[in-house]
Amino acid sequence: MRNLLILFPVMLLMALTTSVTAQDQPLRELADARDIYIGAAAQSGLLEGDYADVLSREFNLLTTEWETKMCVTHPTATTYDFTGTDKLVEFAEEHQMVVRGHTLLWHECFPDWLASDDYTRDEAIDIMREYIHTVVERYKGRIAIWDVVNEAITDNGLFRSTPWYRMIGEDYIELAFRFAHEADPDVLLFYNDYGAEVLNRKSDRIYKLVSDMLENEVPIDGVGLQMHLQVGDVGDRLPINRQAVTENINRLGDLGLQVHITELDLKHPGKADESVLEQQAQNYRDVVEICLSAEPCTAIIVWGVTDRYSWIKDFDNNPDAAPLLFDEDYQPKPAYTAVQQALAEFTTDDQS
């Protein structure tokens, strides 16, 4: 007895010490500790005073948010504009990051030049072929990443009638990935897009998608689900099934891909009390608890720094949106702590 009774005092002053640690760590230190990705989008344009502390202190991995995309890279047929994702590139190297380039092919950000699809199937084959090739090969080594299409497939589970779709067809797909492999065979290649968390007929087509694509030895390495969700009640766990969210990351991984959580915010409908940004750390949370708990999820990226800067903001028409993990004034949210404690304390023992 006498034993324990010296032993008790230890033991506590242990486990304040560890929780003290934890506090006060960054999140990309708790993540590295983990050898996982916590990351967060981030646009060239803002990379200076607290935005750029923060993202640098806080993530080991950056997304870039806009500037990759073609209509910012390609804007016209004869020129490429690479000056924000040099930007990016550059101030991840400075601060020892790993950069997820987001994305090569995205109907919602397609150049006008190119848009008329007054093009034949080897015309349109060959403009694909030099775009991406222009692109991955200027940053092969730096841009460890590639999202390389973007929301291809519709909530009904068809194929998006994108500009890509209506010139080539649906093996658009394959070639872009077999076009980026080319360009850089070390880099990591994914299939990104929203929606498709759950079991559900979306997420069973991006299956049959990726499935179909290794079957025929097209080069890829994972799926990204982007989980844009909105604060569900604390009782509900989340907004969405989190056994069904598992089983999907369990099945791709089955496959032999990774899986990055990788447009991660939690809107709600109005501004945000303490209870509502109580539900939205508890969220948070398990998101990230069930991304440490399934072996093939490797990254969690939040979409966005801070509040200040939330595309949820325009697109919901709410001036309040709150979606993310550090409030207007770069201030760390209850759903900071609520992932800086998941990546510190999570094992897989916790899981009912």
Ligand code: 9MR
Second form
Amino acid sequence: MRNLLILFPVMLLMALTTSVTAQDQPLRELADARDIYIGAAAQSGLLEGDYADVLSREFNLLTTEWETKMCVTHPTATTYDFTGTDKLVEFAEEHQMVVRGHTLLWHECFPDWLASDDYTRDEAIDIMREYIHTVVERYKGRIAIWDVVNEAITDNGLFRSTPWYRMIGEDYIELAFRFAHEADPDVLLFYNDYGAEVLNRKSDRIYKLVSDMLENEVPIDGVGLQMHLQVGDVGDRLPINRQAVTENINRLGDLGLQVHITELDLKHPGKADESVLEQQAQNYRDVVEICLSAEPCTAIIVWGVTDRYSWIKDFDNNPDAAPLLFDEDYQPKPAYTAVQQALAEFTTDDQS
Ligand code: 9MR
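Can you return the structure of this protein in the form predicted together with the named molecule rather than the form predicted on its own?
Below is the whole assembly, all chains and molecules, this chain first.
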């Protein structure tokens, strides 16, 4: 009896602490407990004050938003510039965050010096090999995951006519993965694209691309689904159909690949009123639940820390765009709470 009397307050305290921490736990602690990554895209020029606090408190993974693209890292034929990437990698290391390097080959941010297409196939392959080796070897053991090729397939399921494609041909993709693997055999290598979340012509073509790569023993570890979505897109009967996304993730998983949700944000027209923010929160919850319910999905990465610096503002010419988890003043939005709750509470039993 005496034991029980002593134990009771201790148990009460434990129960209270558990319910409080479930509410207040940073996203990264909840994600760590599930052994998945929760990440954000980041920019080196912003790494101070609230931005740095929120980024390091909430996320266990950092993606380099634009400073590791070729036009930045290899601006002329004879020079490299790693200033921004170095700062991001140092910040991540200081805060025990994993780094996702984004991205080695992309048709945008393609350097002018290489843009003439005036190279033979062999010359282009040599340039690519030297470039990939230089970048990947520099961050060996520090950048754990690379988006090797970004957006190489069109919405119609064709090879996009990128400069690399024109200079080298279809096999530029597999060569890029082989060079990255040579440079760092331990790094995880991803193909990344948008609009391939559900089952459609594009995701079918990507599925074939990565299947062929695996058949040819090309080192590839995963596929990134960007998920630049619009509020109202995700749901059981909506364009980003939960079941279709889950099927898509699982078929990639059946090949032995991981899937990362790499660039998640949810835009909306005009200003976001309370009901838009609520719907946005529900959509964020949907995406997190999709990832948690599909075993191959091992990372959810939002495309920015705060609405203040989202790319959507410029892209949509909408100064009121609020597509992320934290508002302009770094306050958590309903979307944040939804992600937090889903990470804390979701079980596959919740699915109908
Ligand atoms: O958000 C990125 C923005 O800051 C850069 O100016 C831009 C060009 O480098 O790239 C944006 O990120 C893109 C990503 O790399 C690939 N998928 C689409 C993203 C939004 O355009």
